[in-house]
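Next comes just one chain, in structure tokens: the form predicted alone.
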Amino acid sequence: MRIFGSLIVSTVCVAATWLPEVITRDVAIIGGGASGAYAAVRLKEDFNKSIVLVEKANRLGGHVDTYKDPKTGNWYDFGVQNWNDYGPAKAFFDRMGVPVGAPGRNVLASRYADFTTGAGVNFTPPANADRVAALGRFLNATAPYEQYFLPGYWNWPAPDKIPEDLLLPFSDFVEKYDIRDSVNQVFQVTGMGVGDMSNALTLYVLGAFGPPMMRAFLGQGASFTPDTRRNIALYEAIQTRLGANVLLSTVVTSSIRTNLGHTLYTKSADGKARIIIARKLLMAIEPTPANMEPFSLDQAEQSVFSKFKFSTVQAGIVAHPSLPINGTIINTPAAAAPNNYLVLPKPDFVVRFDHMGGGSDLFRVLVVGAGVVTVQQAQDMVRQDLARLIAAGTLPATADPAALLEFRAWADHGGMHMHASAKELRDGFVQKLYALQGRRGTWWTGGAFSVQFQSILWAYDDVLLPKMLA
């Protein structure tokens, strides 16, 4: 009996070393970007719910990317640049103990070139007064529609009541309201993220550059950044606040989702398996096919999400001796000269190279794709475009012909600006999308249900969370 008992104890001890940890919570949150991180804080501290936040990266923050230059010791933000003072934004920074101020701006000398050939383009941007006037007309034309899509589609009209302006291709909307002189600014600031901006529905362009952004540029609203000029500081504070409730470098490998609760099987980068059992599930990632694979979508979910198309955005920090210090070189089709402002690059494309300032040799580069673009493909595009610019004489050749483009930091922001066709919108797409809220005990946040701006996503969460917990 003694030997038999010893064998039982030994077997139990061995089993305990490989059994996965089980975590039981009120709410499991998938994704630690703007929506998920904010929701985690509010659920834990304001609604007194136990939470676990699963994030595949090794940090929180999503599209916030901050890099420390080892040569100068300076920090550079190459993802999210600043926050609009919208909804709960400033109050949330105060809550997290992160002081903020007006964003700093580098004044860069602009040059224009067609990156498909490398040749310079004689492009003339609009005069500042004309740009401001057009931006004012843009705001006046779209402010009445703001209620329908900000901070989410909670008040979206019935399919037969959708304002036709919102379903116009953006180029038609531009002509209708005589806002051509605003297009270059809209595209270069954030509009490029929708991909083919000229042909995108106006609704989705407004998701990339909407009334809050217009007000900020017109002096009718404000934007801000942390005083430290380290945008990641906010998410470092959130991570500290949430502590062990955050599982970084972790993905869901499979799941069982029901109205009665959820079982999530997860695996971390170091191979540790965990099982999460949660009463409710909050999805804070974009519903792309790759992201949804572990979550066993039902027919209704598949039917709605399959209608989505999306663009991808990647951002990096690069260095090369041919790039212009204190300058920016902007991808501009030859046909845009001298002032054809609706002639814009088509995806897939490199947007521009911007010097990061601060006495560095660093440049921020942006790449936009239609659908999935791998990191390797995006970086190859950057290499090829730089080579064409040098070969065409637009940028100088280096003293060392073997000098290679250095990639100092890189971030793949994945699927963004998810959108449906005008036909689908007229067929009730938004109503079908929002009908998924609460289905199978699952709730949805993020850009597909709102827009890609962090402060607006937080305001969306403020509406969603009480509905989720009702």
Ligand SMILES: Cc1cc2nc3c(=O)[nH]c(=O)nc-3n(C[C@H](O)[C@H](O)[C@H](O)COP(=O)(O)OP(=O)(O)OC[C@H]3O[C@@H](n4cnc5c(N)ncnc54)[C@H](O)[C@@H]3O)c2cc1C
The other form holds:
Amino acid sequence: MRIFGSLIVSTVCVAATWLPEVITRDVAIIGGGASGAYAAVRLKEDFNKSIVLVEKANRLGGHVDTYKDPKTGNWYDFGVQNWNDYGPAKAFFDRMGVPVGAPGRNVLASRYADFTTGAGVNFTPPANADRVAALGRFLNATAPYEQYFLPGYWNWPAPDKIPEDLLLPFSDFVEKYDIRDSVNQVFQVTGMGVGDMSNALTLYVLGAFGPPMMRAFLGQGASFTPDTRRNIALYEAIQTRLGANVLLSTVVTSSIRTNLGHTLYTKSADGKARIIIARKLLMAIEPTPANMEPFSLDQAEQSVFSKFKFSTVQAGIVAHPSLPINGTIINTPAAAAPNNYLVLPKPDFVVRFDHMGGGSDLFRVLVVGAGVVTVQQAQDMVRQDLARLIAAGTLPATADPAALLEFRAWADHGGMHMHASAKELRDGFVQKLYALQGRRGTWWTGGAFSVQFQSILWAYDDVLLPKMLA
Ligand SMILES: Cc1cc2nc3c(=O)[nH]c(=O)nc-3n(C[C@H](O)[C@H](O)[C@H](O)COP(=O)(O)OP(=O)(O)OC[C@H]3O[C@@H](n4cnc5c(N)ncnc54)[C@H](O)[C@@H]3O)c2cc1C
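Same protein, different condition: the form predicted alone was shown, now please give the form predicted in complex with this ligand.
Up next: the whole complex, starting with the chain shown before.
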């Protein structure tokens, strides 16, 4: 009998160490990028909710990528560059104890080349006064529509009331409002992330370069970074603040989602399994098919998300002796010469090589895809484009012809700029998308439900969270 008793005890002990940890919370948040990390802080500290934040990377911050150059010890941001002074942005930095200042700017000598051939292109960007005038017209034409999509589609009009301007291909909008001279700037700053920008719907170009951005460039608004020039500092502060409520290097492997609550089975990179029981679920990841796999979408969710198309963006830091120190070499189709501003590279494409300054040999490079592009494919594109630029004599051959392109850092930002067609929008796509809020006890934040700017997503969360907790 005594032997039997100790057998039971040891079996229970083995089972107890083997059983997954169970975490019970008011809200589980999936994704610790801009929208998820901000929501986690607000839910915990302002709404007094118990939370758990599940993040697949080994840090918070999503598209923020800060790299330390081992040669110089300097820090370089090759993902998010700066924040628009929009809505709660400055107050949030202040609250997290991260002082901010004006972004530093590298002044780079621009050169233009068609990366498909490597040949230089005699491209002339618009004169500054013309660019500013066009940007002003762009702002005037779009400011009346801002209420419909910023900081989210909360006031989006009924399908038959959608302003036709927002559904125009961007090139038509450009002609209609005579804003050609702004196109180069829109594309080079953030518009390129949309992919085929000249054919994209104006609504989605505005999601990449909208009125707040126009105001910043017209001197009517501001942008900033942490004064340490380490953008990741914000998310490090958030991580410290949230402590053990953050599960890093962890993904949901399967789930049961209902109106009454959620059971999420998670696994971390070190193989640890946990079960999360949560009353509400906040999804802060892009609803791409791959991301949604463990969340067993139902028919309604599936039918909305399947209408989304998306572009992909990758960013890296490279070094090669042929690249021009203090310069930027910009991918520009030959047909864009001398000033056909609507002729833009089509995805998949390498955007440009920008010297990162600070006495370094580092260049930031961006790759945009029309769909899924592997890291290997993106890096091969960079390698091939550089080889073409050298072979065409646009960049000098080096004394050491075997000098290799070095990839010092790389980030695959995956799918973003999720968009639907004009037909779907006229069929009530946004209404169907927003009808998912609260269904099956699940709430949605992030770029697909708003636009691709961190501060605007925080303002979007400020609207969403009270609705979620009502
Ligand atoms: C190169 C680049 C530069 C940019 N520059 C700027 C800029 O200067 N200023 C600006 O305001 N915006 C910038 N943006 C856009 C901005 O970063 C995004 O709009 C914003 O980060 C989107 O926030 P999000 O919360 O939707 O997604 P993200 O910030 O991408 O966060 C999603 C998070 O979820 C995690 N995740 C993904 N899948 C899972 C999963 N299955 N389980 C758990 N976690 C998961 C990811 O690792 C990530 O941390 C830039 C974007 C890129 C790509």
